[in-house]
Structure formats: structure tokens, C-alpha cells
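What follows is one chain in C-alpha cells, specifically the form predicted on its own.
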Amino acid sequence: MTNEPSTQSGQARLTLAAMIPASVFYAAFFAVPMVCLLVLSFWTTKSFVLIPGFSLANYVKVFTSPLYQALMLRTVGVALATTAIIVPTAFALAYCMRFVFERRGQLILQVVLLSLFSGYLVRIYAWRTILGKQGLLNSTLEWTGLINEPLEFLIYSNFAVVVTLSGLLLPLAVLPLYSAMLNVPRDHLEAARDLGAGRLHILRTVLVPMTLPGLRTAFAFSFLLAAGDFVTPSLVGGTQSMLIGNIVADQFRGIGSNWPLGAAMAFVVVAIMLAVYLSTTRLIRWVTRW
């Protein structure tokens, strides 16, 4: 007995030691960026040069300007229809891999992250052939006599974007619902369906609860990176379909960029992306409970 509270600061010693590495690397490379991303946001400039201070003004053009304000309401829009089509279909995947073809699962898991294995860019160019005036898509359609003539929405639009960043992003939703899928027993949906459960009882009140942390893991990868994408717009959406990614972007780079402008821009991004999240989150888990 006495030796107890010694085993016990021992144990806590190990695992503080143990989570210095990774504290350090979180610290080093995330929180001080962003503190320092955040003290910029509050700077202003004049002439190109930064003048440190404390302003608001950043803040407030993000919040007062049309450009902006639209911009905001179109990427959670994109971001929010590519999850819409994301979460469902990688959920869908997971459970036939788990429960469906149990024994080809590893398999099916390593054809689905093969596409992983191919270049960021490479997969948004290819899927730009796809969705391009004479790309595949619409050469089998007029090959097949469905249209007369090419669709052009296909290309430079944010239905592009939205389904090129699914495309991307469904990989990495699959891997979490995958292995919290795995944490599923058989038993659980014999004895839902032995008790008289339809099938949307079981997913509402057994599939979803159970696997709550990978669908929340899933949703933040699919929302997070699709609403802080910037790349695929400017391949794919064209000057129409441009997210607030973009004009981060620019306000970092080439002439005429504004840091603090973009700080600003980028911590407001980061707080409506939160909201939403949160917000997501508590609503599944309300609809669980209902």
C-alpha cells in the first residue's frame, strides 16, 4: 500500500515525459503561428509597410464589405454541400467494408487510399479532364446522343468545386468512419433487429452514436479543408467559384497584398468554420437522442 502514491507519480512522470515531444512540436509549429497570425491581424499598413498597432479596422472591412461578406457565405455553402455529399457516402463505404464484405474490407480500404498515392495536383487536374468542355464526361454524353452540346457548368463553377474537392477529400473521410465502424460489434445490430429495430432505428440509435467520434472526425476533415481550400477553386471554379481561401491568398502574396487584411480574414474563416462544426456536431447529437 505504500508503495501506491510512488507507482502512481511515477506513472504521471512517464506520461508527462512523454507528451513533451508532441507539446513542443504543437507549440512550436501551430499555437505560436497563429498567435503571431493573430497580433498581425490587428496591424494595419500604409504604403506596403506594416505599421504595428492595435486596430479593428481589419476586422471591420471583413465584416462591412459585400465582396467579402459573399465570399464567406459561398465558401461555407461549398464547403457545406461537399460534406453534405462526403460524410454520407464514406459512412455508406465504411459500413459495407465493416459489415457487408467483412473479409475484402482491408482490401477495399487499400483500393479507396490508393488514390492518395497520386499528387494533390495531379488528381484536381485530372478531375478538371473530366469536367472540362471536351473532357470524358461530356464526349460520352454527346457520344451517347444525350446532349448536342457540351454542358458548361461541368467546368468553372462551383459545381465543380464541390464535386472535385469530394473526390479529393473522400479518402480521408473514409479512414475514421472506417475504424470507429470497427469498433462496432455484430452483435449490437442482431440484437437492434432481433428486438424489431428498422433500419433507420439502428443507424439513428446504434451506427451513429457509436460511431459519433469518427463521423465528427470525417465532417472536420471534409468541412475544415474544404472551406480553407484555395487551390481547386482557382483550377476548377474560375473567377466565378472563387472561395475566401483565394483572396487569403492573395493578401499574402503579390502586389497589392495587405497581411493584416489577411490574418483578419483567415481568423474569421477559422471562427465560422468552429461555429458550424459545433453546431453539427450538436445537432447529430440531438437527432441521436431523439
Given for the second form:
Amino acid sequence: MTNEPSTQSGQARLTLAAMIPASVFYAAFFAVPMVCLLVLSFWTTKSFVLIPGFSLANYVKVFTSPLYQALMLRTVGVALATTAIIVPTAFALAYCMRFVFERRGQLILQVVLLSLFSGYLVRIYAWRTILGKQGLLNSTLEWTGLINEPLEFLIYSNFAVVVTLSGLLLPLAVLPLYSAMLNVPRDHLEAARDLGAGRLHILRTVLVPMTLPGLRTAFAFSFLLAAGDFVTPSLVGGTQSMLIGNIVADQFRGIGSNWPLGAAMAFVVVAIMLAVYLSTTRLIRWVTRW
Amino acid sequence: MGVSKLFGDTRALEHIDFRVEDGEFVSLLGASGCGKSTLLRILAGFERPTTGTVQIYQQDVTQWPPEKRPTNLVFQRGALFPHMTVRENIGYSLKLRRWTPSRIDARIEEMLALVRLDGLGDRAPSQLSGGQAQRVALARALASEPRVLLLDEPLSALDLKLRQQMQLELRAIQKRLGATFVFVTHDQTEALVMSDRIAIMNNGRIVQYGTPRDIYRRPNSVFVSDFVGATNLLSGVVGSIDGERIVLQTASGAFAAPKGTEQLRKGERAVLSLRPEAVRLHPGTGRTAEGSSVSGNIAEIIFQGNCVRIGTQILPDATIWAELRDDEADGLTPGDPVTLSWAESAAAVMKEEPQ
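Structure of the form predicted in complex with the partner chain, please, following the form predicted on its own?
Below is the whole assembly, all chains and molecules, this chain first.
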């Protein structure tokens, strides 16, 4: 080490100082509310009045109620389906932007970003006009004579929820994947090819491992955001496509609300989603081992 | 082995036709943009020639993709897989070829010993120095015993001392394996030091292909003599040609030189090329016994450590540089009248190139 100790500690001090604003913000607006919510999840209610205490009743209810179990399963299913559409699509798009379009990839990035500016609700409604009974898709199909009456499953169904969520969250997955791809030099792909690897091998042993951080972020964005969404199911979902997010949201508003139960549900959801996320990233690592 | 190729992509490469013998170390030497890397990528299979063929051991591989070719490429910046250890990098091609684990391990050890990195097998590429990383890249490319190893300026990112050491090492490894190497470089010293033969490239063509000695001593064009090593150029008109001797009339006198391979006619404009180290310098203006001579005044003296370069003005617009040992230059100062002389055989006459 040739650095003088004084400059080193000076640098460390500077780094710490730079971290203060973010730390304060996180502590005030994330950590404190989360702790409050955690405490709240052990409270109970009686005729809409909160009773402080330490009770596991809420958690027991979440785990034993068949309704909640079914919702939880459906949520994981919908989120996984959404992710299964988004991540490969975004990966392929990011790959093309980086290695096929090269410089013009930046232009595509602008378009992708532009779609984010158009607003969350607007985009959900846009999907409604596409998937609706008299929507773009159905009328086109009817016009071409491929179908005689509108396809029912297109709207107010799990299908509609998955498709809409995929459309909404795709740009968020493209961003981290594109930035990860930018860090992969073309040389490395060519080196693998030169050494005898076919396309699938290059993908599995070089491209995926080298973009793993981006893949993880893309997976987290699409899976966790899809699992937590409750606006999309209520706008394009049917009676059978309510997600756990809808129930959690219901516990915090209007008649029949139950904050402690909602808090307990929220923590269970977080735990389950984290478990799924961690095991999936493990799985990716296992598949791409060399 | 024979790589022969005819080629007609006017933008990058034109009519390249060359052959590399089995076990030969051939360098493609040229300035950036001369097409040397494109040619290497054609050999590797990453680019397809517009016309012409690539043959390796009498087999036409023009349409073969890189992963099927018996060639491996060492990249300029190594291109080691960052998520794999040194060992895994070297064994990559072997595992793809489904070698048994014990055979792979043995081969990896052999390769590590070859590039003198024993014991570093479990390191990550990020823990290696530049020189070590290039050794691993070399080992990785050699592990599957390619018939031809292609190297794309693999030493250009290293500092001078390390580069010189690696040049000798690379040459030694090539000799020991008896492998065929095609090495791309823009560094003429590197090419001279390492190669059995050098192909000098300019504007997408191979302008001269020969042994380092041949190219240095008998450059066939002004471009080659200027590009490889330093040289003095004097232009003039061909005066007479008799047998093996050619005389050039220049503004500072008539100079003779051995007849080169190039066809020159009497009266044609031509250039005399003379290496600075072949020029001798004598104080005063007296004639000397040696072949050709010319006198002038010293214009510049440049000390270079191992030698001294002295520029002598022989005409208002012509300076001839001579390279002397430091002690030989003692007592010389700018303005001194001197006589320069050189052996006839040290000069070469070649066609003047339109600029």
C-alpha cells in the first residue's frame, strides 16, 4: 500500500459522508415504517379498534385460510408466468440492441424508455383496448374471419393479467439487461465460439454468467413487481384472477379493513417472494455452472 | 500445411494469395487499417471472404464456421472468461470436446507448465497481471492442439520490457510445439524478432512476403523499406543497368546498388534506400576507398543511448542519417564537414511510388 494513511482515512470519511443523505432517507421512509408494520402485524383488532399486543393469530390465519393459500399460489403462478415471458424477451431484445444493432441500440433504448413515460394506468387501459371484447385483437380476428365470436379469455382473465403485466414491466427488465450486455465484450463471445462452443453453449456458459447481475435485477423487477401488483388484476382481471395484493390492499382501506392482518399478509408475501426469487437465481446459477 | 487464399473484397483486402508452411511462425505486419486483422479473422472463420478460398492442410475450410475450424485465436486483450478460474478457462475447449475429466486435468497441468504459470490454476482472471492473462489466453488457445494458432496483437497491451520477454517466450513455445503460428502485429521489431517469415501488408495487399532478413535487407518497395526499420531515401533516375548492378543518377551524384527483384528500365524514376547503420562517417571531405560516398555538413546529432544518429546535409533539401556507436561520434559537432560512405551492396534501388 503506497497510499498515505491520512488520505486513506480522509477518503473513507468522505465516502461515509456521501452515504449520509441516502441512509437518513432510507431510515426515515423505509426502515421505520417497516418496523412499525412488523409490530402492527402482531396486534389484533376488535370492532375496528386496534389492540396492541403480541399475538400470532394473524399469521396463523394467513397460513390456514384456504382462500389466502389459493391466492398466494395464484400470485406466485401469475408472477412466474409474467417473468417467464419478460426475462427471455428482454434478454433477446437487449442482446440484439448490444450485438446486432450496436450503435442504433441506443435509439431502441430511448423508445423503451419513452414507453415508461406514458404512465402506468394509461398503459393498463391501452392493453384493455387491445384485449377487450370489441378490442383491437378480437375485431381484427373477426374481420379476417378467423373467429366468429370474440375470444372470451382475452380480457378479464388470468391471461389478460399476465399479458398486461408483461407489457407493463418489460421496459424495466430491458434496462438492467442492456446495461449488463454492454459490459460483455464481443471478444468473449467470439473466443467461446472459436474454442468450439455452439450457440446454446455460448449462451449457457458465457453470456448468461457474464450478464448474471443484470438478469437478477431483471428477474427481481418483473417477478417482485408482478407479484405485488393489484391494479392490473382489478382492471383487466376477472373474478378468478384476484391476486394477494388485492386482498392486502383491502385490509388497509374501507369497510372491513384489518390493518394487523394486512401487515401480517404483507410480511408473508415478502417472505414467500424472496424465497422464490432466491431459489430461482440459485437455479440459474446451477444451470449455468461449468 | 497450406493456407492459400485469393480474395477480392476491394474495401478491405485485395487479391491476397499466401501460403504458410507447417510449423512456421508467420507475422502479418502492417499499420492499423491495412487489413491484417481482417485477414486473420478470415483465417479464424469470423469473416467470410467475398471471393477466394481458405485451405488448411489441403482441406477447403472457407465455409466452415469458427467453432469447426482447426484454428484457435488469441485475442488482443485475452478475452478470458471472467467467471471462470484459470483452470476452467484453459479446459474450456477440452470439456466441449468431451474429454474425460482426468485427461482434461492432465492437459491443463501440461499447459500451465508450458506457459510457466504452475500453481496459479485456481486464480480468477481478475487476479492476474497483464502478462499472466495473456499466457493463460495462449494456453487456452493451445490446449486443444489447433493445427494453426492465430494471434491478434496479443502483446500490444504490455509494457516494453515484458513485451520483449514474451516475444522470446512465445517464439520458444512455438518452436517446442512445432506448431504453426500466424501472428498479427503493427510492431516491426516484434515481427523481425519472432518470425520465420513476414508478410508486409498495405492497403489490403501483401506487398512483400519473405524472411525477416530478406525484408530488412532487400525491401522490394519504398513502402517496405520505410516501414521496416529506419531508412534514407534518395530519388533519382536509373542511369545504367549492367548485369547485377544498377546505377542511379541523383541530384547529389551517381550511386550504384545491386539489382533487386524489381524490373527497372533505364531513364525510369527510382529511389535509393540506405539503412543508417550501413553509412560510415569520416571527418573532412576527402574521398574514401569504399564503394559510394558523398560529402556534406553535419546538421543534427541525436543521442539515443546505445547509438548516436547523425544527420548530414548533402543538399539543401536532402539529409542522410547515419547511425554510429557513441564513441565513434566523439568530437563531432554540427556544422563539421564530413564524408559519408557505404558499401555498394548495402544500398537498394526500387521503383518510386506515386504518393
